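Below, in structure tokens: the form predicted alone, a single chain.
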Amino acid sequence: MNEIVLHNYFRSSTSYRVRIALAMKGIDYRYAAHHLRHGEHRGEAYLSVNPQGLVPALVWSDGTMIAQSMAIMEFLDETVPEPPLLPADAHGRARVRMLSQMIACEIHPVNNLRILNALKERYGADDAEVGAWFRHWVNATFEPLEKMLSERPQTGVFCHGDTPGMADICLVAQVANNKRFDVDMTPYPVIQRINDACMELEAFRKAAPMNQPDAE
């Protein structure tokens, strides 16, 4: 068998999500960085591994590329069943994927980098006016997030019950990437607490963006 391969930058919160779902399953890899603020994404090389020019992306060890975050985690939960990302039972996953989502879905697609730089390149925005777009769209989903974790029975230590999974691994990435935007998280502590929660734990401490070979 080949080894497996993560095309990721440290920064990135989909490829923060992937190393905590990997680290979470005991999953050895190789690190690939390529720093974004430099463009390495979009060279031939890494190119010729994902066409689309986005990290993270994922190299099994039977060569197959896997890119998306959610698509690479759902991929380790069919391969490596243990411990796993979604409940058993159906309504529970579509819980998980509901709040995983509400993150990945509407959270990260308008806050990504290459978003933010639009709006510096395109529209003049200033940093602070970056930071305003990127705070609006965080509390957006937020304000909602917070109010299902706090009212529904079935949120406990973590998102959904006791035991940590998908919905947590995308709230521990976005509020990592929250802290450089200065997003107030007093509105938020059942969002917060999950996310201290979560840093109890060494799968997430590992993969923590300061703990990555490529920090800076």
The other form holds:
2 protein chains.
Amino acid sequence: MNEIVLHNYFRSSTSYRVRIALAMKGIDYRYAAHHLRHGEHRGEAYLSVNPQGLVPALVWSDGTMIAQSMAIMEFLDETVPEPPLLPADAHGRARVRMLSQMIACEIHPVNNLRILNALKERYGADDAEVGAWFRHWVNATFEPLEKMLSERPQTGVFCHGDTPGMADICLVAQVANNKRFDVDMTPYPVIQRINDACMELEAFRKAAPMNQPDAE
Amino acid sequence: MNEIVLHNYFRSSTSYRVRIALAMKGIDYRYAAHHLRHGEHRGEAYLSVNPQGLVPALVWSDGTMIAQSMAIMEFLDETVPEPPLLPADAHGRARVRMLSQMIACEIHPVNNLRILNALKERYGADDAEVGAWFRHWVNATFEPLEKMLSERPQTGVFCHGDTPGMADICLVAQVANNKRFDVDMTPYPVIQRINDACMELEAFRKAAPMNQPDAE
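The block above covers the form predicted alone; next, return the form predicted in complex with a further copy of the same chain.
Next comes the full complex, this chain leading.
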């Protein structure tokens, strides 16, 4: 068994998700930083680890490489079950995965750095337009998410009941990302409340972008 | 217990994923069509079912609504275990989820109809440019996906071994979508081979867009 390595970048919100999950489960790992703006993730060395050339990628203690943050979190939850990231019942798990994937499939991919760069390169979008694009897709999903998180009794202190899990992880990483593009959180009091409850917890704070060795 | 309802649209590749999963598991359901180009999914009636106003959404026999195709497939696999959509071991499941999410998080979201429409509306992209955008993001992920699927012995007749599962479902739905934008499949012989193996199976054929009641 060797050390566990997380290939990541402090500002990447998908990396942030995995860092929170690792911290919640108390798993030690080596932090391997790849500076996305410098293109380090596109070099041969990293492509031999993850052919997709994206972060995060987790190299487990037996050498297995797992890419894609949602797949990594499911693996961690199966391999190191405590504390669980998903509820015990199938209906609860479906709700948490649904809430998680609203962020992971509808917001993050279209607001990813490589997409924002493509808007600049292909269409000449300036910083103001890139910001408007970012906020547009956040709001398109945060509106229904706020509505769905207003459901009682499913939502508690956290997205699903009173223990933090996968949906909270996705939510916190997205809210952190939003700050870089001045998303107005006023219409989302429930999302903000859950974010604030998470940030009271050591695992979420420890995993935050500003607390990483490559933070700028 | 009431009937199971799948809110979907024949051409939606995320709907196609769920139709394949339902067909593989032999689950009967009512087909509720929502014409995306006519905006039916944004009406009050449908928003009361799924506040996000997207398809697919599954209403289970007990009335529970589950949105997000990846969450729906995980729910179906937990609730109706046979035949499984995921391998029995955590490492295998991680690999299948990783391959699935490369498509579900990196290709589909940025090539979704609402994104393509936004490129036209915000940047005046014409049909040729929209096609170039679509192909760019397919190729950006299909290149590493082809490489990862060339790994033996993990890949077999299908993405993971010799039984079809979640990654094959995502692959087939994406390959079908690619045809609408003339993606050259020549560089992807493994992906094409797996797609063709899937299309030999009744469940994949039955779920295909052209075989749905709202097909045009």
